[in-house]
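One chain is shown next in structure tokens, namely the form predicted alone.
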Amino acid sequence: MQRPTSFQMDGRLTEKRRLNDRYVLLIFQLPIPLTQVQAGQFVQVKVDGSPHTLLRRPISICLLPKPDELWLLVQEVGEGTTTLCALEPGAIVNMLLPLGTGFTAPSLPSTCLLVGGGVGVAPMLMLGQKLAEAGHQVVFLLGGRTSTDLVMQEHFARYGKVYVTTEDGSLGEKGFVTQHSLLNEPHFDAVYTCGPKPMMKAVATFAAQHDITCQVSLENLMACGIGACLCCVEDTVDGHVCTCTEGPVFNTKRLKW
């Protein structure tokens, strides 16, 4: 698939919304329409108003409900995020958008299972709202620590089938996405997964084990986005590549975990 055009534009926040005291989902009106935005592909946001946020964060784009409105889920984790997340609407925010290569939809119809964890979610929805558009049956698959960390649930359902886990029993089955009950009897064709690197490990050892093509987000240190810092470059069969450029998408063929 071809990649997209990549642009700079400006955004402008018409809505900020918390979901808990970690995540908000901040919602932009765009310039110019875009099209052709592949789920799994990310943004660079410019931080203003950070003085030690020197370079762009990269954000997975949440969905594109219409071709001008982004929408980002932040997790707040150090100045840069906790900036953006203190915006409010009638902000402008720089950014550059879409980048990297996104997930590949099976070419038959069939049943794909969504698993995120944590932040990873994000790009779980606009993925899920492809595939369903697709002709595709969807399930989600969606872990947190405790039930305030699952977030958006009633937007996932809009695509598929919902199913949570929770590290402390407190909604859904207890314990990690990968010892859920539906795991027992898997009767997936495909396989797409976003999150912590260890969750994302096991959903590809599962997927391994059953023969069912796996595709990884990775979330790996980004400070560029176009390929020129090398610091987020990853060990894969075809050699040391960079992930914002050959990824964040990749196949789990591909990887040498």
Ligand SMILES: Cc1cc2nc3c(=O)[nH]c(=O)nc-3n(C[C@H](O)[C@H](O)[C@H](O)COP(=O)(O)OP(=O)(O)OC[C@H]3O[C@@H](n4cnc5c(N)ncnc54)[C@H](O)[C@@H]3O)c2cc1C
Given for the second form:
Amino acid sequence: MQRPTSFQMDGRLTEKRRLNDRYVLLIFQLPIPLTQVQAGQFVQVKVDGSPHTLLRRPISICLLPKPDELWLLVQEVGEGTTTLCALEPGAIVNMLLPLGTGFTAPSLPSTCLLVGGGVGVAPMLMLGQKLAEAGHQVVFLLGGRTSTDLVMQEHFARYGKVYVTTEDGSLGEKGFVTQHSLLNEPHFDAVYTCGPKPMMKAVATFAAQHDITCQVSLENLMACGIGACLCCVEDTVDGHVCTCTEGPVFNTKRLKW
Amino acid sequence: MVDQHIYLKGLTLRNPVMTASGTFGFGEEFTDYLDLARIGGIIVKGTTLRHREGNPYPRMAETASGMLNAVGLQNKGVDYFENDIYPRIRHFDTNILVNVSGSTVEDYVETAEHIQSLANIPGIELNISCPNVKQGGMAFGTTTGGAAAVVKAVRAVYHKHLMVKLSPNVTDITEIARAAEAEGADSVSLINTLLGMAINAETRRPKLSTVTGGLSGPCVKPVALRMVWQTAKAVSIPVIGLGGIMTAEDAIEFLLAGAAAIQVGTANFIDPGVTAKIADGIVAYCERQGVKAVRDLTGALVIDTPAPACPPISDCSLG
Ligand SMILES: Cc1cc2nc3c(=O)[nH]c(=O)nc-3n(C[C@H](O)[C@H](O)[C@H](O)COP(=O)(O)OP(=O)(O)OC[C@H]3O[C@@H](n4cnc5c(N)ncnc54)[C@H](O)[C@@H]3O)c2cc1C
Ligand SMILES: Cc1cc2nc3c(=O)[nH]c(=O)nc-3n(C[C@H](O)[C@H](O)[C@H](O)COP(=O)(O)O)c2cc1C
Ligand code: FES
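Form predicted together with the named molecule structure, per the form predicted alone context:
Once more the chain from above appears, this time first in line as the rest of the complex follows.
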């Protein structure tokens, strides 16, 4: 198997947009343009200046508007991500990228449902872009707890129709994504999802019930991100496989969900 | 020009920097980031006679300046290594050693015999931290008898470089090292991971599926350094030092404490090119200090006032 090439490089933070109290969009200028990136691939980010963050942090590629411009959508959950989100433009961040196996586009023109929850919306943006550019019909279904969780709506809207749910009903339909009325009459050829595990499992169940192929992006804990440590394994029909190389995107047929 | 060569029995390293088993895959995972011709050797993943699925997820927990792992020796077995992996890595321009693990003495012997037939594998590293299933799961490497039995049996069939990797989870690591030396080990490497544990207080659950796991990374360095120093004084075969090495300075500390060469583990996860930087840093140190050969650093620790040996506990005035 020929391994795809990835790089170790220093990205320079050029812009930072705080999107809500927990989400920050970080825009980096890369010294090496990336020409072969799949939606769903990720970056291993080194976090300096955070004494309790020894290991790199995996973050999905949110968008690559230009081959040398990288967008990362980061949610502050602990010391590592909080330190990243506190960086100011000009900061240099060491990264390994692009890593992992991303989403696979349908081979025939298709209607694709992209379901994102929480910060799991990040890879859905680039996926929507790639699918739309390839001529597929893109429908986003994005969920959050409350209206301010639903970030970057205007960017998603560029690539497809956007439906939303919030748990408190402050935007879109009230409830979880899997309760959205859009799913009552499913007319999708492919489903893609990234978000909290219970959400992804519910989406996978929905897809299975309607016999629609479904790809999910897992967020297993990682140490190396490059297939060396075997810490990130998912139990699949083929046994334990690394989510950092064979994933993070898996067809649900392969998972023991 | 600083001479960086390290000569071990049947094995010449171009420099003292090797990679630790389980942290460097089979080397091929790192070729995008590192020229393997820059390092002395790589020790590939723990290999067992038969396929092992390893432990369930989660297998990793980050700790203050370290990490716990509970991978459980996941590997596809020695036949798979021989037929599928070896052909891909045999031409790497560095020494490739295989880390051999087993649940019985017979497993170790059979695995070592397989690997002996591979021309481009000049040595094995025997991981004796594994539980001995025939002895109630007690690790071979935690008793002198267990260590001696497995080293003796493997030595009888294995004629290339035999490195024995010691577990730090023992009362006196020097005893185990001496037992390995007495049965014919060509070198000892230490330390393997320290047994540890982490708990998620919110959920009241352990962070690892196996509850306990092996601690590695910079937090273990002082313990590893102490054990290397003690072991180097106790045996006359070369000692390979590892445990928490992140920088050239860390590596030099191990050499000074008595290590003939070093291995880098967890640091590869943080910087996949770190080993070349460590090798360069050792050379720079030697140039700065006027040291002609890196091997001259081994055991060059200077202790000005030898500390008195610790008195037996009964003699201590604990007041
Ligand atoms: C392939 C992949 C892609 C990812 N993409 C993104 C992304 O685009 N944006 C983003 O914000 N985050 C993403 N994540 C999650 C991100 O890596 C973690 O949130 C981050 O590592 C947490 O680091 P920390 O130091 O802030 O938190 P820590 O202090 O390490 O942890 C804080 C809390 O978060 C939990 N946590 C840590 N890592 C994970 C994880 N991987 N999954 C679930 N819970 C976790 C911990 O258990 C703990 O409770 C991704 C993870 C993976 C594996
Ligand atoms: C994820 C992981 C997997 C490991 N697997 C093995 C193994 O298969 N065999 C072995 O002898 N040691 C294994 N080790 C131990 C390392 O080789 C090394 O002894 C230990 O991590 C201490 O060095 P470090 O602090 O530089 O990482 C593993 C360590 C880690 C972190
Ligand atoms: S994170 Fe190390 S193998 Fe996947």
